[in-house]
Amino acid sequence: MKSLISPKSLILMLIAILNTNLYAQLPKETPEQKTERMKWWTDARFGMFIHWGSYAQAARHEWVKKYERITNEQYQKYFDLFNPDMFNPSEWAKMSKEAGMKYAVITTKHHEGFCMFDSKYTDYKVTNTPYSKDIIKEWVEAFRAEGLKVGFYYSLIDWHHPDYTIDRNHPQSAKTSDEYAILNKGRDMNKYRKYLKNQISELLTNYGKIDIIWLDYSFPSGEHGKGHDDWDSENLLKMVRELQPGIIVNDRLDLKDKEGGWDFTTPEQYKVSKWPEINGKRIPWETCQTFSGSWGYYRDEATWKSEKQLLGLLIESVSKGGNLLLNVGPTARGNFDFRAQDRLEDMGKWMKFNSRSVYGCTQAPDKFPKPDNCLLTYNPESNRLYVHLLDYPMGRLTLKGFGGKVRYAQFLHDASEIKFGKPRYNVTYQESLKDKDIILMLPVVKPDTEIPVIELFLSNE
């Protein structure tokens, strides 16, 4: 029987295997080396996330070009008019950084393939806008300037680039496989392959040290979908961990199962009911919440979640382990919607006062159970233990199993001392208290912060 393949066909195919199989060989490092080196992540627990471009000028969320279906010629005009006169950097810095955050993430291009940055190769970028200036260099230096850790999002997808070939999340997608191959007639993803490494080397190159890099995002389930061989992953974070080795990675590039192909888990949009774990491991992640049900600046959307629902959401992915990353969608003139700046203002309040129960904190030791209405956080350096009275009780709170386990308990916002008290009686009842239980005697009116927080000092065994 004749082979369909020449030899020397063949041994080209060979030789590009193996030489592919050499180049993705991920960096190795042992779980301590991993845990040093994403250290100040952790410890830091809240971040901001930016999500900007010219979609902001529809005002009427980031996909718009996709849930509206427009085409290039008719998103020209976002482009064109492209002109944040009010952007300044270093107030937005300033806001991140008194609202208690401790690092950012900013898109430099999203799905609508815009690119903030001053690419060399591509012209549809915002440097060729009436703004003219590299938003991106002007955004890193003010937030270093203020001792922010900075990290780049990347849109893996690109709804703009001729080479992109359409999917099922393109605004340009089509009802059957003959459809999409008339639309992607001419495309070629290598090229797109090629744009996508030389402008993430760009990112990873020109502007000095990058801490975290989050590349968005995969979908290869189903049809007409992309995954780790659309953007070759492998050799892509190969690439990304050459040239910034302390750099911390997002979970997106479909690279799950490979060791080295992923640094933390990033669920979307909910929260999560325990610690994630892959094989009942334990493993980094962060969640990335929106103030509203947008990521980009959307005029009229309505859901914006109030002071108490974002300070309880840091609070509790804290007590779970994680991080929040935060999101801001600035306008198209370059500020922060104002609503966007009180709920920061508010959470900074009351960061200033309590963020001893963030910073360095995870979940706490299983030998301390949680109060009904209550979230724990634990400082492992310290050994002290934070409880966040949700719903502020009448007067006394039972800590049922802390008994012996508490040498001093006091306010977090004023260091007042909370006292220890003694189970209540009357003339026709007697309440019981276990001796593994202690009760806290609160005052009667509230503290004046939106969750109180008691710093419990734990005993030495």
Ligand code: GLC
Second form
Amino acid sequence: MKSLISPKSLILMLIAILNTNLYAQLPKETPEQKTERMKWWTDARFGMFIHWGSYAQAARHEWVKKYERITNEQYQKYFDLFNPDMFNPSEWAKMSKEAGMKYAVITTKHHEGFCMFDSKYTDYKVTNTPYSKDIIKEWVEAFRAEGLKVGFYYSLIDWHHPDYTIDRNHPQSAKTSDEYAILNKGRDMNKYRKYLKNQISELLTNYGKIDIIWLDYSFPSGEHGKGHDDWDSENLLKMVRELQPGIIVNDRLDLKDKEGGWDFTTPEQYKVSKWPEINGKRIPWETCQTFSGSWGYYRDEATWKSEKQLLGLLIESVSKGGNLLLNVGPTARGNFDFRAQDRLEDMGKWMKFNSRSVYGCTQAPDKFPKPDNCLLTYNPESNRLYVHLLDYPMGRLTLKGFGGKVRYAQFLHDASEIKFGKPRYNVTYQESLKDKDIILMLPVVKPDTEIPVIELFLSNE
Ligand code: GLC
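To test you: the structure above is the form predicted on its own. What is the structure of the form predicted together with alpha-D-glucopyranose (GLC)?
What follows is the entire complex, opening with the chain shown before.
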């Protein structure tokens, strides 16, 4: 009897089944489960990014190798001399905690390829430098001891590995396809993919529970770029999820279209205009930002953001439902630059009194329109709304449309009552005030906090 299914379609069916099975290994979860898994992170709102590697010695950007087209041989001096004698991760952890940060993400390897951890798959690692100890191990222990969650940044890009093919971002990038072909002769991305997998597996096996992994980055568009096929992203991610089931993963593996291919999006060095969405649905997000214009330590760079700008970045992120990951680039001796220390301290002073408007908060419901020069955040659990006064008003603040919605108002930093009422039309001319508006009566002198916050206890409607 003739079989109903031809051998060819049988093979195709088998492949399809195999694919679905492989695909099914990217863990499925409901939106509620994802929200629950990420809850500590969305509540935390504020974390520290740390870009540290041998580029700290060049002290002129972590991309110095590419920008100056430095060869491996010329770059070797940074490896031979690497010895951050003042590195004290407990001090870092304390500074980060006192600034109000709840988690931290450190570069275990940046694009230069230098590993800050003791990997058995390379010699190009910190334990072979004069410093000789596993920095990542010391760091993880110190940060955990302060109660901070820990995350690993790992560069998918590698400018040192002999099998990593030269692409347009590489220090030895070329002009023509022919040149690329010559340069890449003998380089084998299969071997590099294996290396990636092995190293990420080490990082997620040898250091206990890791809360976040930050893989950086894909550039698939245009010529001589790299994307998910180059990294074997899907299988890499499956491994990550298997090794650390609760881990939170960023979105730079070039798996944006895959369900479960990422957990949050990562707008870098700019403010989003509104809560980012995909297909009309709001998605988790975290903006990463520098204190000044570089991620790695850059001695001569001077565009440092002010305390007010930095607090503005944090509050504005929360007001749009997002997180802020603020970067420090430690020096090659292992210290935070004094300017970074100053700003962390300043932010910590503000956070000490005002963090209630940050932790566990999110975008305010639409029924509360934002007053001019203010940012609103909202805590859905306590049903309190926070008005951040970016430009301190003159005696009064009108909250349009808030009539009947507020039970009590106070400054957050000192819990002092703020009296409020309805507009009184008979006293003097009031511009466009309606019964549904309220006026807060503020002291003339701005309270002694960079951005004063008003806490509104909302009525339970
Ligand atoms: C970019 C840069 C890199 C930095 C990262 C932080 O991808 O290549 O230097 O580590 O952004 O988001």
